[in-house]
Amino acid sequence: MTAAAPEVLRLDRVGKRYPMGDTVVDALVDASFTLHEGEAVAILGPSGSGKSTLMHLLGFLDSPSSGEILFEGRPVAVITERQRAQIRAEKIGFVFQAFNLLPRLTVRANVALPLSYHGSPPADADARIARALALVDMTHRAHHRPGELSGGQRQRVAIARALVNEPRILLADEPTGNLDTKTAAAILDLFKELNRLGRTIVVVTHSPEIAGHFRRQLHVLDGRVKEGGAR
């Protein structure tokens, strides 16, 4: 990653606190780092470390208690909730451990869902769906339903759904957690290929082995973020 790559997200001394009865828990403390376009980053930490809180903040699913988050150089604090929702829909793709596919819809219909979240589908909707399915090698399964697919295939569909709006950044929360070792390796290879094609990838994981597949690592422990391995 070169310094010339455009900045996508930047956190400046970001903290997140939650009230717990009579006490306050610091889930995230003074997190400062920048994500650049084309990076492949793993956010690594054990359960309860603060990595999920960090993921929610990166995806604008939550707001910080302190500090500042900037997206494409613009402070998120000045962006309205409606504008944040539009950014999530158009510029951030989400992939989750549980796939979250609608069982009664076909693969193609599941992938198409994000295109209609905010108004009418774009004129090139069919082309976008075709591109997304081709990227994850699921074109041949377009008219099947999730129940007819393996776990790895369902995760590929979930990734295609996250890609269909052609977002600037892809956020994946434990995307291999429900997969066997061989299938998980195939999904990681897919992320690497998407990154090679220019997609910015951020994967949250508790596994050092999985994190080791990524060029940059952010280690989260007790709410604090530190730079880890980079290659």
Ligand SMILES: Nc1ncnc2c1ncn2[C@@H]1O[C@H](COP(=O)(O)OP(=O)(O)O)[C@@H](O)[C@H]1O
Given for the second form:
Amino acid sequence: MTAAAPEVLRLDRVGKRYPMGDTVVDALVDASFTLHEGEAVAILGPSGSGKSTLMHLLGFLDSPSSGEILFEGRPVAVITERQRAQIRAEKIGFVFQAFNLLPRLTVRANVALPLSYHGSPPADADARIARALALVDMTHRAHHRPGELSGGQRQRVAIARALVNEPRILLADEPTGNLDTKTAAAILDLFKELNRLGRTIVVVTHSPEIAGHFRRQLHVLDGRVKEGGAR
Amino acid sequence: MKRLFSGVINGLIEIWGHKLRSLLTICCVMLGVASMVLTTGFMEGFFKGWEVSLQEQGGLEKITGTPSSPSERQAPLAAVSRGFTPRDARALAELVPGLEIISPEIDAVRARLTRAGKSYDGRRGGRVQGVTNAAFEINRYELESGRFFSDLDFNDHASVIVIGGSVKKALFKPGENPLGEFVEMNGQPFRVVGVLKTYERLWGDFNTLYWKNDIAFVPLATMAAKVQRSDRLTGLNFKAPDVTRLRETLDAASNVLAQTHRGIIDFDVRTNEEQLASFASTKASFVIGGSAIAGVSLLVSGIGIMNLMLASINERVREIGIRKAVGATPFNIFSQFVAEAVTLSLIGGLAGVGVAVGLIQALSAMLPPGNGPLLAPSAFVVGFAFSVTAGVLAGVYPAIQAAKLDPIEALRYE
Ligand SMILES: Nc1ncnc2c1ncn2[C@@H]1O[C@H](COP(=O)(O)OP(=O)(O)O)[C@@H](O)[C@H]1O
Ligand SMILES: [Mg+2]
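Same protein, the form predicted together with the ligand this time rather than the form predicted alone?
Now the full complex is given, and it begins with the chain already shown.
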């Protein structure tokens, strides 16, 4: 980890509290850490520990109940809904455990989705889509619909979609949770390759084996985030 | 523009994804638009017909003068006036500026036309009138064959007659040429010199222009000298130079007539304005009725579209979440759903206009001419505007609901 790399995301005593009937659930408590450009981070923890909650906060999909999140030094709380959507489209790629592709659109249209919002699509849209599809080796399936693909292929399409805008940061919430070991390994190699190319990557997993591939690890337990051993 | 296009394409994909449900909604809009276009079509047809028949009666510039009883106060003096005479026509021509067509008329009392055992006694108000050629002009008569009257006819009190279509039908065999033949009016022979066109504007089985056919004309002077043996006019019609000068012409004519009748008001001059007023008020109430129908259709299609959109949003919470997660703004989502609603209602609207056009053509083929609904170009505009409005109005609320969805809640939704 190089201290000289610019800061991308910083969490300052961030908490997330959900109302749950008469009581509340503290899904995240006082999380404080910083992500720098070019890092590769694995987030580990048992089911229900608050990993997804953390990822959603990192991806602006949700807002914290307490504390402050800063994106490129700016407090996220003061960013308008519109600007947040724009950052989601252009600077952050999100990969879900459940793939979350739109079943009625073709693979290509799914990948093109982030380009279709915020002004007219860039002039090199076609080239970007082609590049993203090539990167995940899905060019030959461009005109298929998600229903016609295997789980691993779907996740690769989801990754292509997350990458199409060449975002600074790629967030993946258990991207291999629904895949067999061999496919999972291939996806993981893809992430490592992307990180080597300079992208900041945060991946949630509960496999310590997989986590071992990443330079930095964060452990989440009962909503508390602890720095793991950096390799 | 490109946005709009891709919105419509997206809408089409969604519509295709829910074929049956979309079809039902499209039917809603289709019926709404079709009923609207048909209603306007019938209204247009009806009012066009009425307007034409107003024109056939001489148009709005026509002023009708008829004898009337003087007021009680003037009754003892009534004999001072000589009533309507051809001199009134001359006075009007000289003293009222701009009057070009003046038509003095003498109706024959109980005229009976006969020929070779056949007779025509003018049922349904049919009549024989003594007129000048101005009568043909003012009442818009055209000849089927022969001629109107000549100066010689007037000067010689010639026994010539121009007959209407019904008279011809009553006195002559089909295919027989009446020109040059003689008919008898109350026993006196008249030579047929002209036959008028037969006018027809059917309202169901009823010809609303029957009165233009149930008529025969002889020269004014002939009627005065040989039939009535009096030059008392039963009517004096004239035409204002244009509609804007109707009032002023009417007033001037009243003054002149009061003068020639030595101050006795034993006449009545009136315009077609009353007809026009009832035309306008009937039209207004039809427009209100039509708007009510349009409003109800709009409501029905709107409810159909809104129902479909709300159902589809419920089903697509996850999709909305995904779109937001990859960068869609609330406005992007909003426009997507409005575009879908508009696409849906546009398809319905086009289908509705198509159905209406088909029905109107079928109806005009079945109904006699002059009575069917008209296909106004405005109907297309109205149908189009209607469906877009319904789509936008009904799409806005569901679209706002969709745009408001929290991405995280939406993604959690199973
Ligand atoms: N919307 C919510 N409402 C109530 N509780 C929630 C909500 N989302 C998450 N939680 C709770 O917060 C905790 C953390 O959940 P989550 O972040 O999904 O865990 P993980 O991804 O590590 O399995 C869990 O106890 C879960 O039940
Ligand atoms: Mg999770």
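In this text, rigid core is short for the largest set of C-alphas that superpose within 1.5 Å between two forms. All figures in this text were calculated on a predicted structure; none of them were measured in a lab. Residue numbers count along the first chain shown, from 1.
Core-superposed comparison between these two forms: the C-alpha position of residue 79 differs by less than 2 Å. In a rigid-core overlay of the protein, residue 137 has its C-alpha displaced by at least 2 Å between these two forms.
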